[in-house]
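Consider the single chain below, provided in structure tokens and representing the form predicted alone.
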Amino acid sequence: MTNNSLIKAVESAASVGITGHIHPDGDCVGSCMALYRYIRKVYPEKPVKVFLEQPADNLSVAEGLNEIESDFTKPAEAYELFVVLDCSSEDRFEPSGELVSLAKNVYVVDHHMTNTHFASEGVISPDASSTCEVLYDLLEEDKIDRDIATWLYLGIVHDTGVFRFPACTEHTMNIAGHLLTKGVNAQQLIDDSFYRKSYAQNRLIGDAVARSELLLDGKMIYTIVTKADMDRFGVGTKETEGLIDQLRLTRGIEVALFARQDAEDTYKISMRAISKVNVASICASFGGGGHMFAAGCTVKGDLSDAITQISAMVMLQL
């Protein structure tokens, strides 16, 4: 069923800007690129541009990634409509904040239960597996080609952990099936964007897993990657993707936590839960958010204190 509120907003706008959250993941890039390519195809005369931090190389699975604007030092343009995808709050779409603030209208498409409803118009579906699933329901299905379908499939694959997470429903699988009829090469997309890693990335993940520690009688596992670790293996922050999922697969654990150092006293924390712990509520207490079983936040200061606080919160839910 197609909801035309997004289509109407795009059709009535003289120009459209698109953005997603900081450190864009597969669902963020997939939804932004799918909408961008859709507008380019259906409304070829309409000015449209995507603004994101440069995505990781593993997300280069379809056309258009090189058209993303990642230089935020240029003077900000005013767009009539700005569509913000996969963002739960205004602080999450930095460094595009100034661009969004200049827009006449802002439309949000999201699936995070922690969304603050910062835009006056949009669709937020917390029960959806991904923002790409929400976006699919907003587009006209007969106008989705192979390129657009590939970006949508990418987002669904990444936010469902290749169709493994609880948010993956019959509707999710039906959408994925429809996208396959558009010519999506699922095997290549999943291998190249989700599983395939560089040798240096594998070494970093192996080292981080080897240094991991168990808490709460083996119900929680965590590890930390510092800037020195990344320098030692010659990788950047984007190459740490996938580490949290490796921790999550540890037999017997309920919660996995991965902390990555982004600055001297600043750490990006990613959390995953199996079935009992609402990690979104825990991350929200640190200013973050996400989904019940997959969430994140940023902490500053003493990381050991933060992990102690988080483990105490986990224990209360076990």
Second form
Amino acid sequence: MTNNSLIKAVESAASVGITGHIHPDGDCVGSCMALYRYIRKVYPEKPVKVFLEQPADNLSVAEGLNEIESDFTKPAEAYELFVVLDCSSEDRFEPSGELVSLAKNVYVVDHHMTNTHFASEGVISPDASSTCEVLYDLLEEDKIDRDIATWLYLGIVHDTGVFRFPACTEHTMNIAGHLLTKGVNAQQLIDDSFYRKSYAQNRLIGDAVARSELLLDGKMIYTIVTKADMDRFGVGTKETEGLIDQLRLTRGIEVALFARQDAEDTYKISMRAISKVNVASICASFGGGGHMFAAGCTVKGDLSDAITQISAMVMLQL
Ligand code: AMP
Ligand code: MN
Ligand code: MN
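Now show the form predicted in complex with adenosine monophosphate, given that the preceding structure was the form predicted alone.
Let us now look at the entire complex, which starts with that chain.
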């Protein structure tokens, strides 16, 4: 994979498509929207579209979400360049997969250690806090306006858990500082997009935390939320964010696991570790991936079996 500049790739492409991973989170939406708004601003004549599943309402922090394209059917003419952001493997950019495969060139911007290097060009920085941090370094600073800065700030805030996780470095904080000079309303963004929950969400989180269980002598905590639980509290699958963060904050644990039922026999698993266990490698063995201390995967079939296997893998690393 060559590391030609993103700007050069965009400038030489007749049309640009942008996409990120399924169930887009703050970093995915932030990086896709920041690049989209940047191209719209700096190259107003260039055809550009951003393809994403509809993001959760709390991620609507700046202009542009209503311009997201959710029609993934094949266009009359393929995009010359597709930029894929915050996405570690080809199966993760469904439902845009076919559109991306039709593009002449694919450029990846990412920070997952489990990235499969599916593109011919791009930048993958496993040490970066977020894709927004990687993207910031590829854009021309003087062309970043308040809107673009706000989208970038969203991704950094969300993937660092508000500047707390180990991947948040001096460089991350310097970028965040520069973004503030562009007029980002940081306090409001952090409260509204990260911490604020609906009454229903808070009740579901409270219930799931109350039902959580400890394993491995208190070193691991887990909880499960079924479809019936979400229905009972009137909460959608997009609205369970924050739960894993609460589990992670349990004193004495090294690993937190949250399993959410997405279909009859399908569970989305989120894992977090504090400082010792590589949860990316554990999730990778279930077909998922992510980062050393934050990763996920999807399991089909017997969930309690999967949790038993996972806790055995955790024990080996403790
Ligand atoms: P989550 O638990 O969904 O918040 O994800 C934590 C991190 O792991 C994020 O960086 C995700 O992009 C990554 N991740 C989650 N699920 C998967 C998966 N099935 N495959 C690869 N990476 C994943
Ligand atoms: Mn992401
Ligand atoms: Mn990310």
